[in-house]
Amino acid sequence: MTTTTTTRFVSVVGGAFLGLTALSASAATEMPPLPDVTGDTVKADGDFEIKFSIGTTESGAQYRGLEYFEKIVEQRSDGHIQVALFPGAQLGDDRQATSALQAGTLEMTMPSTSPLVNMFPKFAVFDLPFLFPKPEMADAVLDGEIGQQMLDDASSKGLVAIGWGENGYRQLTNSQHPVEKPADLEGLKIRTMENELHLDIWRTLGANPTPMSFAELFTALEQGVVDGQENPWITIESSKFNEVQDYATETNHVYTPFITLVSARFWDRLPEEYQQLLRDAATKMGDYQRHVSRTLNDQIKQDLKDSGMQITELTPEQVKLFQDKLEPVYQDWRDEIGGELIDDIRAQVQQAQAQQ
């Protein structure tokens, strides 16, 4: 963004924010308006539809961050590029649609990167615990070269990938009891992803993982399947877990971004133009949805306690309990992800921090 566009950004998403603060609970996660659209008209030859498929819900942040490149992509298109919305794993969770790219028969989808580790086993880097104790250094890592080499990296496979969003910080929720240390998770049977690090993590953690499809997982909680699973506040909200889990607790043990990606068929089918429009979009799309996920994190938080949620917050000294009890799992993956890569991002990550 420029310096003007960010002022005005800033400018329409605090004003907004402000504004929902003294809104009723029910309406607090009400989304900020759409920043304007910036940027000249681009002119190529064609006409062209993108589908984007996501696994998360209309009321997320993921989605206004759709609904914000979807309104970039057709005014400077000046409506040659179409896009349709497709939340809610409507098309496929985030593997389905990932494979959807693959074979040509969906254009655009922006997964978590935990799923797709088994095709880009680096992506593991950021299922590891603790490793980014807060998101603007997560931002240094993503923004720089080390995440413009991992989106190099994963343009290959039949995918092309264009930009970088937020997940953000997992936290735990689960029907039996509040978790304060690593020993209350015995036995529970925690829902993950089908990702091995994050299997090891709650394995470590004395935990009994199951990895299930997200569009399966409120059923599962519902009906016991699973006793609990563990994702951002913004979409145990949006997902409406908190009316089957009792409990949470703020963990922020893995921060987990995602990933703008388009099949390469189509985009081969784009002229030059038009490739660097979705490119443009998906940098402002990432830029504005994860300042909206920031912005509503906390009050999401109030919100889930006040609708009888009991949310435990962790001490640090607690919080080291859980990282002095992980620790293993890095000795376990450095080979498999890279040690380069690890240590590449903690100096960043140290970097930043005396930066502060």
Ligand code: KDG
Second form
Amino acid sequence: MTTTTTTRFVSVVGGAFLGLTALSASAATEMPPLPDVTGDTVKADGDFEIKFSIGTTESGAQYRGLEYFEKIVEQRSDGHIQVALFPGAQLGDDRQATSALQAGTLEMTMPSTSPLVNMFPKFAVFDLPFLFPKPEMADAVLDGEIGQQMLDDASSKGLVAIGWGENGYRQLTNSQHPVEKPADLEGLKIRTMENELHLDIWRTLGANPTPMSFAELFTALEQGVVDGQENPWITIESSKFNEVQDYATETNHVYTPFITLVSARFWDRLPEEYQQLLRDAATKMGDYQRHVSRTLNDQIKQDLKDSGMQITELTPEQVKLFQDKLEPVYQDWRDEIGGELIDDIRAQVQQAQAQQ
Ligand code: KDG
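What I would like now is the form predicted in complex with this ligand, since the data block earlier showed the form predicted alone; can you produce it?
To see the whole picture, the full complex is given below, headed by that same chain.
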């Protein structure tokens, strides 16, 4: 990969990017106009329909990315491929939608990697706490050899993996009290994704974690089944968690990627030209999603504060308390994930930090 994500994206939509920044500063969380579609019309045989399912709502950055994907694919296939979007887990949560792809009853989905660790154990590397200090470092790994190898590995079991997107840096929220140090987590029931490493993180920090599908989360928070949860600011707002959670702590404790998956049964029916079109569109969707979520991140945090949420911004010393308490997790999960993969990613991150 020669160009970084940022330069790749900016070269495509310079004008709109500027529009994006101006918009986010003024109209809170209003989504920016979709970039223009670039690239020639792709000619191939056949007409196809894609049902594309995700778990987050249509007011999030993930859905905005899907709208760009839809625009690219329909325009560049001259309408021979039609894309229908299904947000809010209408067609199932991450695991259910992925199974539907394997069964051939659904064409595309974009889950977080965390709920799929049971299928692809190496995905757990992304659940290690504080692995990526900056989002660009995640981009470098995901858009580099390691990311490509993981897409190749995930192109199995009835699935074809064609790109990455951004769920983002996860923040803790709860309904009980401010959390400034690990000891404040004592006795708090925290919902996590269905992922053993995340359960380990919150047990190690002293909380009482419970795994649950994203599709059930809002109701569980509203009914007090759990006291808290953790997700990126844009998901906290787009899922209205601030309506049932008074406190948040900016922990940035894990960076979660999305992975773009296609049903192998559907993929094998597509002419090669259309397969390449979906790959191109998936890359552009992922880059755009990253830009939308990063550009709106601070504005959304401000919106949540304005909505009455008490947000604790940790000092570097306070962050270190969480990092030190979680360091043993790296040793505990080294064999399960693979020491070489962890070391390769940490080396890449350290190199990037040294160049800053
Ligand atoms: O489909 C939505 C999920 O991918 C995503 O939001 C996962 O971060 C997630 C969570 O907390 O479940």
